[in-house]
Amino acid sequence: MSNLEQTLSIIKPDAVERNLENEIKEMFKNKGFSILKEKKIKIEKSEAEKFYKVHETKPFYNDLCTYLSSGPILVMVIEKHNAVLGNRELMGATNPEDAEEGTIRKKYGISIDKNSVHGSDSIENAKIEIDFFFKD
């Protein structure tokens, strides 16, 4: 039996702006995730730059940071067995056009940039990302 894992999920500005938080949260719950913590926040571009620091050498970095800080986001700590992988499967491919049917990005994503959700890509990054938003 695998261990319970926690991962970070962000409902991005394009989805919050379209009032999709509850639909997306339902998709998580239907896949067996527990939502342990959640808060709606607006971050500054400088905070987005810190959050996405791993991507700072990539060409899309600036746009990504501008976008994440462009409106309110909902950050959540979600938990289940194999949460990191489960979340990535539920989100779907980064580009909504390539995402499988039934994934969040296929259903709600607008573009490769406005793809509605972010999820941690590893256990290590999940811990870092959760601490970033939920330092108690």
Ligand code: CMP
Given for the second form:
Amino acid sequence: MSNLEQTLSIIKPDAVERNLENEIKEMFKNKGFSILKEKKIKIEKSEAEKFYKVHETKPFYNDLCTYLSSGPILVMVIEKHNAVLGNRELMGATNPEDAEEGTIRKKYGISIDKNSVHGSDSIENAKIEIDFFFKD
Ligand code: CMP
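And the form predicted in complex with this ligand, for comparison with the form predicted on its own?
Below: every chain and molecule of the assembly, starting with the one above.
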């Protein structure tokens, strides 16, 4: 099939802090994702600001960047057919309160900020976000 895609997933500080990395990785694998690359890092706030630049005009931007840089995160390149959409479906709605049963955010999310995972929202952004963390 021609639509094998890669997308970026981040397991956010709230989930790493609760040692949920392996459980969340299992959820990806159970949905048929391959984890091609992964690294656990802690980023500076200035890097979070660059990563989330699309949100810079939003009222939640500052808190979001403070939060993403508040503790270790696990960044991963994951792959399967239609990975971008499949990852968004597996993550569930941004606000865990709105997320459906069986999704990562429903299961583990604490709040709209501490929503446990980030995933690229388009194929174009997936390329940009993968490069952001894995270009070297
Ligand atoms: P994420 O998928 O990482 O992309 C941007 C993040 O901003 C989002 O998950 C949420 O954790 C956070 N956020 C905080 N407030 C809002 C909001 N009102 N709308 C969308 N995202 C928000």
